[in-house]
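The chain below stands alone, shown as structure tokens; this is the form predicted alone.
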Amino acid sequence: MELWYTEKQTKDFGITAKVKTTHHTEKTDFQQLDMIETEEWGNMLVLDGMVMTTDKDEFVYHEMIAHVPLFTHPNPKHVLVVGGGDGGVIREVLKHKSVEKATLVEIDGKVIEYSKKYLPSIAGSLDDPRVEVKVDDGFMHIAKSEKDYDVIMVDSTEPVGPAVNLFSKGFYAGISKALKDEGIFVAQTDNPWFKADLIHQIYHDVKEIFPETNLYTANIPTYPSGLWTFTMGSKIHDPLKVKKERFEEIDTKYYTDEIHYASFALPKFVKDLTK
């Protein structure tokens, strides 16, 4: 008998993948966690019925949320990742030699535990000596921070359950306080096909707080619609004015200096969300 996993991305649309086996399923203190192995995408982490990451396409999301802000900042030393318990963003952050400390704040310790077990190529850097892992509420961690970080990355789930507060204007204001004077932050902000209103709201909330606010995109096939957005807020630095000599050679599969600039070229219907 064939088994298939389907994510209902709207009430009328979804994507489906053939399942080889279920590694683990658990209702944690915060969400439903499932780790499955699929024929097409390898191991897949699913939270509350939504695909978070897979062996096959994870590099796109993790590279794009990390390297765009890190190469925009002239000298990032202290980096915070809110969420991201699978460890993929941390892995990419550590590719930057200037980074002295990377802090991960993940509310659900079970995500870290099972990512280490079933997604070792993604989570393997969580034990690096430059990394501090905190199982804690990212919203509260931000509220208690002041000028502690050069770059903050919000690697959250969609705005449901424990992630709702991570999409609020108050949270973005707290991030601004937690950043140093040249600080930059980025958040995943969903897709423009099904969540246009959300993107519009987030962009304008961030723009009221950060002088430089930019929306950029990447292609991530297992995320709703495949077209994904990120919203970046910067106190000073413009990502489109990064000089070529700022880029250094790092090991990537998606991100390049050309992609850095090109990701800010938006289709008109996406650009319109920033107006």
The other form holds:
Protein chains: 2
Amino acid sequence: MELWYTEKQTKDFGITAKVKTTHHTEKTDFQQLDMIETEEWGNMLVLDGMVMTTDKDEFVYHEMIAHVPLFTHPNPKHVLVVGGGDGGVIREVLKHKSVEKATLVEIDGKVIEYSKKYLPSIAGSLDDPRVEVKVDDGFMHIAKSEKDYDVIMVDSTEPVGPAVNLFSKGFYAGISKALKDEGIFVAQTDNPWFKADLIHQIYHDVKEIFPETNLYTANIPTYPSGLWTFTMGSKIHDPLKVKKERFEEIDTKYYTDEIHYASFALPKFVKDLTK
Amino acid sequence: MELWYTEKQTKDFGITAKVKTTHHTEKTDFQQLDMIETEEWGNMLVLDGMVMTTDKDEFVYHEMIAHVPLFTHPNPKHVLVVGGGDGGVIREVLKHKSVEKATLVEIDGKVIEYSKKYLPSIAGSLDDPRVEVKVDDGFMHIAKSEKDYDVIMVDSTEPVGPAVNLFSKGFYAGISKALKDEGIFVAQTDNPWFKADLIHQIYHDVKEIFPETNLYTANIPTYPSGLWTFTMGSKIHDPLKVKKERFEEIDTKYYTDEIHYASFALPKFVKDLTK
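Provide the structure of the form predicted together with another copy of the chain, given the form predicted alone shown above.
Below is the entire complex, every chain and molecule, led by the chain shown above.
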């Protein structure tokens, strides 16, 4: 018998992947969690029917959400990751020597548990001594924080289910308060082919709060359309004015200093969403 | 009844699109040709089971294969398109005022015929007076040409079936001979996630013949992995040294002068294929 997992990315279009094994399937307190092994992408974490990460292409998302803000900030010491229970963003954050402490606030402990079990090359860094893991509501954590962080990354699911609060203007205002004076915020903000309105809305919401707001992109093959956007809000620092000397040698498979700048060059139909 | 068209992009992974209508299906002298209407992408041309172009995302491929070489060349007058029977590349070529004549050499007249019928916004420019359409073998046409063209674009299918000769070192040598002294050549060269070896091979074959050889990328959601590469060989002109003033105002949805430069910034795992 051949088993294929199909994610409908829109009601009329999807991706389909041949499945070797279903490792785990569970309705957690927050969402449907499935961990499957696919022939093409290796192990794959699926939440509420949407691919979150896979062994083969996870590096793109995790490198790009982490290194772009971390190299834009001149000296990031305290970093917060909201969501991101698979641990991939934390792994990339720890590649920066300046980082003294990285806090992960993930609402669903089951994501952490099963990522450690089935995605060890992604989740392994969660046990690093510089990392603090909290199973808690990211929205509430932000509300309680004040000038605590240099960089905050929002590595959430789509704005349905547990992540819906993480796409609101109130949340972005809270993040601004939780950041220090030179602070930088970045969030994954979906794809411009199927979610143009969402990107337009987020960009303009963030821009009301952060003087330097910029959109950048990366190619992630298992995410809808293969073109993913990140919205970055910065209190002072301009990501395009980072001096070449600032880039330290770190081990990556996607991110480079050239990609840092180039990822902000937007296709015209995407750039139009920022108008 | 719901009909879904699934393209297996590898043996273990694919895309799937809901179908409204099958407009035409035919085994031509060269390949299997299917023209379907999908809910998500509009009309879609499928050759030998592979998506060639769709109403909704065709602009990315056609703009990027055309404008990058055409703005790199200081004064392109005579342009040749090998393949490209849907007419999309020709439509973009004609946006450049310097172009006096654009020749299309497509081996399969049926592709032209059904593109004109079902993809009129793509194929409409084939009737422009500056355009010469030849139903002929592109490989043979190149072999007969000498210093005839300023820019040659190879808009072929994958290196299976009728296009297999178009991915050979002999063909690139023929193209160099067919180009004038300042000539530029570009070909679509598949995706780095599933066809890394092919890209590595083509890049190094082209580099043996053209002093300036560069790879660039674009996001095309209906093509495998969503990240497409183009390999450009140039006798003299460096695409990264194009002066800002050179960019004329043309109507595009993807290409911009910023994208021109940024598209050459390669993700590290792609850049490694050029080593």
